[in-house]
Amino acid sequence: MSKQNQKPDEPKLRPHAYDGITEYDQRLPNWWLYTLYGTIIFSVIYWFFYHQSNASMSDVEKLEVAMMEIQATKLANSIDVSNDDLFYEMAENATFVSSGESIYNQYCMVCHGPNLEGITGLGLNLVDAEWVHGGEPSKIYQTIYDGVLDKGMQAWGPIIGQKSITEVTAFILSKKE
């Protein structure tokens, strides 16, 4: 079909054909070309954000994170208050560390001070080498359980539970010389 033989409101034809087949000449739907366009714009921000501007964590980041939380669940849910070496373990993880501290300055640090050094009358300093009660990981997990009522600190256990006095223990033995 000839140029001057179409109608206006048919499709365009091409002027070639293969095999006796002829194409439609036609624009893309505004539609399509939004989408096209939207998804090209949406990928180059995607690939400058996440690839080239290190405004978020890299996967490794991401995976490290990840299993330092599978590392603390797996130690909260493992408390074996008499292993000294899973309390060291503790000391080293940042999620007991932050927690215990957190817990540390809620409870412990009115008499114990915010540095750990104790306050003269209240509290004992807790990173020096002389310790009172002893030193060793259970020990301290144990006095704080316990409380050394002739010395006036109370008996933590039944208040905020084996699992914060863990994190406690992990806190201070994380500042422990």
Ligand code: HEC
The other form holds:
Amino acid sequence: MSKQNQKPDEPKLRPHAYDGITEYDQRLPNWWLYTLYGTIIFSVIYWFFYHQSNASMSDVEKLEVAMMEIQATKLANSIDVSNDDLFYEMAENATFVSSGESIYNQYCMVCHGPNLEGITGLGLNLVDAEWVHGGEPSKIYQTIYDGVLDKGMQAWGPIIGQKSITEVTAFILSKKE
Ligand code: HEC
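The form predicted together with ligand HEC is what I want next, because the block you gave corresponds to the form predicted alone; please supply it.
Whole complex next, starting from this chain.
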């Protein structure tokens, strides 16, 4: 079919022909074009949201948080309050430490201060180099568990239990310089 005898409402043909094969020159349908534009806009928004802004966690960050939580559960299931190394490991785990932090804020801050620096006449500094009742993690745990009754700290063992005391111990260790 040549250009001359083409009707106006028929699709246009490209001028070339190879072995008698000709090619239409059609406008792509709107639904196809809008789908294409839509995917381009989506890709920009996606790229910005997931890779450039801090509005959402990336997959790597989500994975890290998930691993941390799994690790925290494992640690919580293997609590051994005589094992100092385990306490240090717990102090490295953000999930564990943040549980300890909320316990601290709820029960301990009133006497030991918002930054664990102690409050004169109420509670001791927990981040300096001095420990009155022993600085090994297992000792710290035991002091919290049993309290220091004659000095005004009650025994926390029966009140908040082993797991919470382990967490708060990990939190204290994580704050030490
Ligand atoms: C009513 C105030 C009070 C509260 C609440 C309190 N403590 Fe104490 N804490 C003290 C006092 C008093 C001592 C002992 C001071 C001394 O021996 O001279 C102490 C001692 C300690 C020690 C030993 C410090 C050392 O140098 O050996 C640790 C650890 C400790 N507290 C942690 C905690 C934790 C964790 C909590 C929360 C679960 C808590 N305390 C809540 C008052 C308090």
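Positions refer to the first chain, counted from 1. In this text the structure is predicted, and so the values were computed from the model without any measurement.
- In the two-body rigid motion between the two forms, the C-alpha atoms of residue 143 and residue 172 are best fitted by the same superposition.
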